[in-house]
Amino acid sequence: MRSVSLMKWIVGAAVVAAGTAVWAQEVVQATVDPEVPAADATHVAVLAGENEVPPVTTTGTGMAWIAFDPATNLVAWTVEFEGLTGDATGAHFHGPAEPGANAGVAISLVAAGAPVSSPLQGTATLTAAQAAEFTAGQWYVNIHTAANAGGEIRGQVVAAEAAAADAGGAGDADAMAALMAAGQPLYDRNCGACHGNAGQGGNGVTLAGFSALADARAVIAQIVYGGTFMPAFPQLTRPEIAAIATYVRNAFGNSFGIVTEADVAPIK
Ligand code: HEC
């Protein structure tokens, strides 16, 4: 069981897209990392330069999982990125937007007095208004920074798939020869190295009676972003993606179901 500690600072006045001052939103900064892990996230939002309105051409980078209960209609989150033209000067839910539009600022994704640095942390309960419109996806997190004050990185927040329960089923034992079958070369070339072409491990863990990869999101996420010594996979497109872990999942005497690609979108 971790141990939670929990700082609360209340978020000052915010701006709404029409220039009036209108509320003043208790924003809880967590001090636990993640706040919200990979495997709780009900949605999540994939930040870059091109979702911007309109889009902003640099190298930065983001995810937010995010975990909404729509019973309290408390929503948390763990928001990290990297590779930004400088500091981030501000992060936060904006919306009612779909993508290719902007909305002003729902939510301050940092409390007063934080510093907005990844991870942001935090959580908020938003009212039933704000809750209807992030369960309706017109809600997105923007990422400012001084060269681009109107937001650098921006992501629609999106439903995570429920991945991990449906690809513990048994699956069409036609797509899982097909995405096998394309997975074991993809594996080979890209990830053999470091977890040995029979999953072994070496310089990277065991994949083989891996029980962590039972989690599909967090399989998928570690090889769109990587890990702490495992480097990030953009090259490879969302098939590739599906068929190496179902792979990993399926090969080396495990059977932890298929990935599809439709279980990759929210994530890359
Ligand atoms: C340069 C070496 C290297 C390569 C290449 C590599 N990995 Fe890793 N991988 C690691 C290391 C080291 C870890 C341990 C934790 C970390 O760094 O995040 C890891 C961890 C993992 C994990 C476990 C994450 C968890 O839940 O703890 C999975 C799954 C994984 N890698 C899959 C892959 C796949 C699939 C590929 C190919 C697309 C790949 N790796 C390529 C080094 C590598």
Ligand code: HEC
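Residue numbers count along the first chain shown, from 1. None of these values were measured; they are calculated from a predicted model. Whichever C-alpha set is largest while still superposing within 1.5 Å between the two forms counts as the rigid core. Compared with the form predicted on its own:
- With the core superposed, E52 shows a C-alpha displacement below 2 Å between the two forms.
- With the core held fixed, the Cα of A64 is displaced between the two forms by less than 2 Å.
- The Cα position of A97 differs by less than 2 Å between the two forms after fitting on the rigid core.
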Given for the second form:
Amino acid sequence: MRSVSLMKWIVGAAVVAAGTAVWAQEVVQATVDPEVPAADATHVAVLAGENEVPPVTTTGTGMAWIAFDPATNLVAWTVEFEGLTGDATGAHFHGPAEPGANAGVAISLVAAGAPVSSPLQGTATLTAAQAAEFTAGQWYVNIHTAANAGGEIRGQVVAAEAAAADAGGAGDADAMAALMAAGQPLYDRNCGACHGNAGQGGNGVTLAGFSALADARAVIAQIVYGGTFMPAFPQLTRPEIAAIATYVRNAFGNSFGIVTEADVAPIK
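Since the structure above is the form predicted together with heme C (HEC), I would like to see how the form predicted on its own looks, so please show that one next.
Since only the chain itself is given, any partners or molecules it might have are not part of what comes next.
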């Protein structure tokens, strides 16, 4: 993770939402671009109105990239959103709750008095109980507005690799969003040093506008077996390969469609 400039605030310990107390948390607000936590994301959340309980009709969408360190229980996040009915009035992790159920606020995604504007970035240290809920998939990200005080867009926090695997092969927008969210941090860790964070190339070929990416099987084989100047990545799992392949085929101005685990299976 790159060095960042940080400002610290303390979130109040006595806040109560939906009957659930919010314990004191030290939130560190980062003043950097949203690539920083995404580069180390272990979890993601795809935010949409249809995920609210009850569902909300909105053009709002969003994505959360979350990095969790089980050794320290430190969680870091970047949350981007747009298209809401109005200004965001609050943004939180909620839990514990499964999809289809509501829960109170666990941690605010913004420091007290800070603007609720995209992108939101920060860190906090979870309690042991919170960490157990988080890793069990019982937390969700929720963005609130005046028109939808209970939440306008929401997304369950899931492991990045699981998001890629669960996308399954359905060619819909949710599958694409999950694969792209999982693929970005994997690309940053494994490919960005050579191909550039924006696909601009360097030691590797320029991926932005690269027509050869249209051949999904060739992309998969290149990742698995490498090439003349590119190393092989046999350590990557099938879901990880599907996520990276989808990301490079649809980031940087490209639009070549998703790659699924089923597409990877015949090659790896």
